[in-house]
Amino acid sequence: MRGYDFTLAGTRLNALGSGALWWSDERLLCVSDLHLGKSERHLRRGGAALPPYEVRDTLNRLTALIEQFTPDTVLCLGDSFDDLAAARALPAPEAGDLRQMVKARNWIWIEGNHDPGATSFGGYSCDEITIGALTFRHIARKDAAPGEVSGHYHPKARLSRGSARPTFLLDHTRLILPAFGTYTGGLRTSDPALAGLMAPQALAILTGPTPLPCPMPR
């Protein structure tokens, strides 16, 4: 799958068409907002029953990326689980596969607003972490220093009459990743929460077979 190369805070990065971020110099693969267990939480909170295959689908896509890039480190940028109860309720086969994935490499969980705490899956959990010139946290801060990488907003953008696609957002200070999870909605880039956060010259990098950079739609 092709990616889009760019530089943030002097760090060369690649936005993959899958919505993941690849940092080749550190051999680090970053994904955001997996929301594993969303169908279980939705039903538990009185919602309609959703097809329960989203955990398997999300893990399969993540596994494919790990096999392709063989990262030394996998960093999950928060809201990896739809809540901590959903983490405990993952089906046994999927929970076992996830434990094996975590055990096989350096694995960092950034805690998000949906999953503010460590789980039993192993790896290292923290609120944020700085590696080289980049600081990874779940929710972007307006006063962040250059080099911030975050998720949370699930940005989406549409060009002309095409369907909306998950998108990276990039300016001179920060990068916001799209959601990687199968059952995740999106927030249009024209929403004030994103329009007010990103600099006027911000770029949207639409995901897909060939990532497409364009001025951020506002």
Contents of the next structure:
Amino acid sequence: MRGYDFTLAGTRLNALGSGALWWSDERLLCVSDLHLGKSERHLRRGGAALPPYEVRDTLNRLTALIEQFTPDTVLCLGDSFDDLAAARALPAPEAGDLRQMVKARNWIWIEGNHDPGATSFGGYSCDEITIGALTFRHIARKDAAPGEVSGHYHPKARLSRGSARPTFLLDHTRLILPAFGTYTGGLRTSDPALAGLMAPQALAILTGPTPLPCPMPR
Amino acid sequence: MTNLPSQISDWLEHRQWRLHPHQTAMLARATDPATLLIAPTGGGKTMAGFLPTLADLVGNTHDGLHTLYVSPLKALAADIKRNLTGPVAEMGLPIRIDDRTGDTPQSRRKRQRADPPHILLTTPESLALMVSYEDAERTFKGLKRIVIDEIHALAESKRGDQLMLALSRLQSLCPNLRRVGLSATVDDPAAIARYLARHPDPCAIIEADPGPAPDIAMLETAEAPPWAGGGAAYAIPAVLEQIRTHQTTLIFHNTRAQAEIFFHNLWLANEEGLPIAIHHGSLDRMQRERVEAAMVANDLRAVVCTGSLDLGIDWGNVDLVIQIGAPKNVKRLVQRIGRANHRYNAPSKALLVPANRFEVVECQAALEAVKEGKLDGDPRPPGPRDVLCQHILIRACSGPFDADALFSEVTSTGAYSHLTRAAFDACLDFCATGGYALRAYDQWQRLLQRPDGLWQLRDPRSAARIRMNIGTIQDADLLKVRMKRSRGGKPLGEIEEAFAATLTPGDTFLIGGQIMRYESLREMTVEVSRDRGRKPKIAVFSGTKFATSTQLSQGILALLAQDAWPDLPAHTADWLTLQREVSELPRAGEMLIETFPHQGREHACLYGFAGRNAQQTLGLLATKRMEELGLDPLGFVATDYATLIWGLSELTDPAPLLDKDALRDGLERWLAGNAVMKRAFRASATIAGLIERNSPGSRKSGRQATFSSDILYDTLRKYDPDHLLLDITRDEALSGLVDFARIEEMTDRICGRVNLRRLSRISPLAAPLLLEAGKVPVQGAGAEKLMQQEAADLMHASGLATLAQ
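Show the same protein again, this time as the form predicted together with its partner chain rather than the form predicted on its own.
After this comes the whole thing, all chains and molecules, with the earlier chain placed first.
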């Protein structure tokens, strides 16, 4: 699987069709907004019982990426759990698998608005972290210095054919990752929240069998 | 009690009205548990339904709700309220009448629950909501009668199933409740009677005098209809001439898009400026109400409309109905004709306007069916389980329940009388836990069984969420359309989100008969301005294109089998004669397949006469099979009678394409990932309560507020393929958009008899298919390549290609 190569703040990065980011010089794999435990939280709060297979599906896809790239570091950009109670309520087999994954390598949890705090899965938790020229945080800052990598918005976009797909957003200052979790809706790139954040020349990189870069639809 | 109280008989006498025999018969059967009245429009149906109530309430010692009236349309409930309040006041009867629909303000609804009127006029959805309240027992205490209007229309949809389930609950609350159904002419009255009555109660059927036969013909035009298409623009001058010579003409169309185009063309040709309006379900409510008011006031000479005007609202002096495009279904045609002329004893007048040459044949077959009184109807399928799931949740909202009692209530509904206990338990399990093979979150299940055996909601908050999502009507994701102004201009109506996504600023499209220029999308509202453009895009509405009914398709095949066609216009008879000379005409007991080269491609035309949805599905399945066989199909197009496939290689052995088992295998294996199946899943998952259209505190658009149903579908197929909702989705696909049932009917009918004709060139019957819109390209790896090309072009054109490097 060939991703889309680009440079942010002098750093060579690769946007993967699966929605993950691969930084080969650091052997770092970055994913955002896993929202593990979303179906449990939905049901707990009086909603319908969604198919309870999304934790398994998200972990399966993440495992496949880790096996493919053998990263030294995995960085989760926040909202990894749908809330902290959902983190505690993960089914035992999935929780065990996740613990194993975290233990086997350097693992960084960025805390998001859904999961503000450390979990019992090991790894290193923080608000934000700077590695080389890049700063990783959950929600993009308007005044950020070049080299910001964030998630939170779940951007999606569509071309004139095909349906909307989760998408990366990229300009000279920042990169916003699409949500990686199986049960995550999307926000159109035309939404003011995103249109106002990204520079006029921003790119959208649609996920799919091959990543599709195009001017960000506004 | 055929003796009317004097207040009522005096009133009738004063007006010099005499009761129709069917009205007297309804009075005589006032204490029957269930009665079905079948009467044509204008036959005093509503009066017949209400007379026993009025007679019973003359002395009025009744406390609280006496009679519920349920109609499929809000407008009809309001209309009946007007028509009933007048006479009741004139008779001096102490009866309170009120209506309650989705439009009724919250304050009035509350009052109605606390202090119900004697007669309440409502819709299935509002009734389901009322049944869901904890105080339902008090609200409906003493209810004696329920009158279901236009029951034939409700019986065709899930709304009717929901209504009958709510009624089963009411019947438990009020054991002496009497049921009355009012229906237009239908093919199988006994089926509607079984549907209406509490199973297995008897249900008398009273048939009113159908009145004189309608005066119905094909519209004669100077110009012959075109070979393909659905616009009928050729008939505009002749239609205008008819409008001129009649008081009020209703012009029915099968789709909203066709109505928009026709209205646009009619308006361009309307040089004398006759007052003509348009009315369809996607127009803004204010716009529609204005048209309705103008009709009642006799200010309009014609209304271009769709099914939104189908049902029995009393609209002034309609004296002509024109049906544009083949009616697809004889029953619907007869009911539409009934719209003309509300005088009971004068014949209704109607004209059919075929939109293309093949529809001339179809219209002729429909005319003959009407003349012989042959109405079409498919047997009602058993009650859908997604509606049952919603009903179980509604029942849980109103308080703890016993599963055995609910099961016997549900099976007292005609449509669910054959429901097995196992199927019921599966639905209950779905409502309680989601019904998954993996029991992940047992402590959070939605319904709990208490130590005393009763079921109840675990979280009382979920009652509000369930109530917000009551109903079975499926809206596509619609966006409001408004004139662009500083603070929100005039609302014009709605278009589908999928269509809006294809617009770029400056594009023009038709809505409400006007050409509008797309300006911008703001907060999920499409902002437009007026435009003088000549070539507007046509908004797509998923208001389904009807498929020609099985019975009408058989009528067409019978007509094609004639030696000659003296009743058909010469242009069409000549066409069929030429087809017979060059090839042959399709026959009922076999499938004709013509193959021929055309413009450098191989073509195969499969005359299945299975209706357009099934022919479309046949196209999908057959081209998939052809791809596996290395025949390189490139695309296909489907109509109600045939599927035309083109590709690189000649089809010499069609048998593998039509093998029943292979087709079914294709449905299970391949079609299961198809967008049509995903749509069916989305509908059922929404009705069954898995996906919420509305959630508390959320004012977002449908799509942002909900989960992607496609992802839920894919997840279920991957991890839980035997799940109840997938089973329901397969059931739905058999009818509806995939319409696999018609493919099976077709394979049974031809029973392997395939007549393959090799022709040197395209046949007269196949030629129009090449002109049809809606060609479907066969998607291989090609779609992804086209997207890559488009993205690359955009990058190049915008100069961004160099930015990221």
